[in-house]
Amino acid sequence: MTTSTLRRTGDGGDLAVAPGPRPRPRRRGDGRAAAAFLAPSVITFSLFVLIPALGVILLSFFDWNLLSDGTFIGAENFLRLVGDARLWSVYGSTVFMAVAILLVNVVVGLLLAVLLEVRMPRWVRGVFRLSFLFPFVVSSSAVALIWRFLLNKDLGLVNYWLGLVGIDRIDWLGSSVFAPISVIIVSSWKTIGFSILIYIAGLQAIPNELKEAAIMDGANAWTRFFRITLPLLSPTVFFLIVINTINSFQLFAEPRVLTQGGPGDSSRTIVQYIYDQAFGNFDLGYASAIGITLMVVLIALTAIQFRLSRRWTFYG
């Protein structure tokens, strides 16, 4: 197989097809070199993802409490899922918090990234970037522990500041209404720095020539954003939607430390419910069955997102 390129003929006339350089023939050692480079990733994926996933699928067909020998019970754990009203309640609260965190990270993250790209002194921009990115590198449990003191009804700084403007104290962690909102605020504050970082990288990859040409054509800032910036940023938006959807559905540390999932199950997430079933009730078979439902939900959501992305993602 040969490659070819378009070249202009010597008299400056039509373009003609000229043979290009021949590709290097594949050698026998190429396959071994590729296998050597891929081996660390394949081994890591197999040890920490594939084998545990297969183990969870196998365990979901057993009744096992960690102490006794497991008993094979077939699909009984999956039949329990249908009649577990608490499971669907927890799924409802998980979807509510996941969608809210996703919107904050994708929409608010984009607005903040655009604002950070506005002309300002370099040191001011650096301070803002660091302030948004710092929570992302801190442990989720440490972040939740700090916010647990800040949101304390009687001694927290948040209620103190609200009191200065005449707002009564709010039971952020003990109310079924405000407990999930507290989890959304803390989780968004923790993760939005990652979205901003990715958005900034995407914004800086857009050629300035396109913006300058639009300015010369008289396009205002809104037109430039919606006709140039946003279409060219669509692959970045799609990437963040997929990543934030997966991460939001796997929320655990923040509600665990802030509210312990309460009051009731208002702020309990599905991963927290799996943990409670596995290490609270020592019902690892049922916990594995719930984990499989979460895996199926995430695979289905990701597949739908990839399918829909063809209509609005621009890779040109």
The other form holds:
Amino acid sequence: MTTSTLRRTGDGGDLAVAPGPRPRPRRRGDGRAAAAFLAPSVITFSLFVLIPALGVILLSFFDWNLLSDGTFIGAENFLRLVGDARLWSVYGSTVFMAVAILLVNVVVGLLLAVLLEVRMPRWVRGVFRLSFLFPFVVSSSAVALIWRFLLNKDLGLVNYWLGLVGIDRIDWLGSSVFAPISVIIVSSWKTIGFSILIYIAGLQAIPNELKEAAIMDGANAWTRFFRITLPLLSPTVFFLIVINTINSFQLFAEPRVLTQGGPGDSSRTIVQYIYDQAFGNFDLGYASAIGITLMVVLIALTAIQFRLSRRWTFYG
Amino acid sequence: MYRRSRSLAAVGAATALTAAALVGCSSSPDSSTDGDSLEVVYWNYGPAAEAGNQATADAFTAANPDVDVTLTPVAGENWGTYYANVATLIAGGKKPDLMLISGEGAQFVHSNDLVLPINDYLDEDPEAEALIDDIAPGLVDGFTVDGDIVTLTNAWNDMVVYYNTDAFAAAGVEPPSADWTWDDFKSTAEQLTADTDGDGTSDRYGFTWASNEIFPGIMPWVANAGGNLTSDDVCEATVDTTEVTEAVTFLKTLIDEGTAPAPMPMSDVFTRFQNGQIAMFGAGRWPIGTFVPAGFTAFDVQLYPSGETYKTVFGGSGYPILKSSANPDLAWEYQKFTVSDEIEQQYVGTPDAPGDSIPSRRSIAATISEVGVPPQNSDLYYASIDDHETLVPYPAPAKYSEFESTVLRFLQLIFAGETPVADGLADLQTELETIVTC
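Please could you give me the other form, the form predicted together with the partner chain, since above is the form predicted on its own?
Okay, now the whole complex, with that chain kicking things off.
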């Protein structure tokens, strides 16, 4: 049995077949060993992901308030989705905030990671890296609590500082325009460290010889970035787009603590809405039906991203 | 074909598991609770809740050495989420004997057929009569649903105005008296609002209220305007009435005129009040459990100002016996024990470590000022329910959590100036019509 590795060639994007390493012949007992290694993951995945996910699908056909007997109601919960104006409004807010957070993480994260790679004293680089990464390891609720204090319209420090440069007080948490922006700022501030970390790993994996060769050929910094760094970083960018899309659509703690989803539903996310339906309204069936829509949306978005990624990711 | 049947089997297995969970969630007369043991579920809102419940359980065990009491703390950011988490616990198969509830939860536990009413116990237990006589009638009414008394009230809170005495002194304003009116209040709040650092913007505001709760938020104002958020039978929303509109407009005016900052959650209010950025706010007795241990005692309390009327807005707590209890008689003894002298004294506290609620028994509450627990006006806590008309019933429909979140969602829009008061309340009324029903 032979294997081969598909690789994208440099310019035209044509696929070429490169020979792979010769595999070791399969031995007796390999299957059992593989099963033993896989078992913890399979069991954990089944217990905590697969079975609950199937349970959610089942629950979506029930009317159940946690305390009474569940009643099978067929597709009624799904029919409710169509007429639920709040749901679509919340989806709108979610998409707006998710896209913005995704863009900040992917674009600004890349910019900051590249800046961190320029020559500077090691301790300065360490301080910057720590500063960016620190919010990521702090609890989301704690971060949101502190920002809620800072962003208060009349007594917050942010408006105080803005006032020093002549900017009027902004209702960061109470206005339908600024509440989602506040969530975007806080959530991006919290998560961008992760993107920077992944970008730095990707940047450090790019062979120095390529950059040195480009310098020898007279390529300037822009050319080197767009012709060498970015293409070789494309798998990292793709990974971050997928991860950040999923994470952004699952945003919960920041809007819940910062704005309670308001004013109205302007900064409410779909996961908050699911939570409200399940544990505020005790409507587990309907919450499950909404959860399924989110699952479908995320699967569809991820599939589209994988499909489109073939056109622009470069596995060197 | 093989793969397809495997998949179907997997779905079937999951279906069976979930169906079993669904069946398991229904109430059952069986219980795993042992006859000489009790399981008590309580809201773990912080160390005070843990310590208080542990002390009660320890004292009960000391008095009844054969009984084993298990405490199950349940988290929750407010009463609504606590009830949701308890419901999840019960759905998961737990069958506690007693659970801590507030007045807001009385309709919820009653309508879900979770509790054993205590009417019979009260009729048959001679000790109970003496206890009930020492508890203000309003506190009993607050836990009565359709004639069923859900629980004895062990502690309660009324909504009063906290004022920062340092801020009053700095502004040269006299402390308020119990007979103040909305106009007096507004004038006082205006005098307290100040730009203390001279940067051209206010950094001390006269008043604010919690944006994340109804009771310490708009309810005292609605009650004193002569209104309520629901009808007397709590079967119909009444938020678009003249009285509610008047109360909400009054609060909105405070924001518009700059005497109140943009509303914020209660925890933020506490901090702003202690550091002097807020001169007055409304709450129950619970803030002193935070203020005094932190060394902050520059505050006192006063009744809310009168509008068209004055009505004390209050809420209690108790430990109802759940129908899942294997030993309701023992559970009754525990409930009764929660209003015993020994336990009620915990709510009084000491000058350094005050309790965070008012004892339900009048004779015990009277000792608060005797032992020197701040604030100075502590006597008005119990007097507010004994000497003044109360808001009964207070608006706590069976779907309380949904009700509260809906009210707060619309109030956010109104107080942010994104919708006029009348329009916002009309929209709120429309939405509440499907939530507040019987």
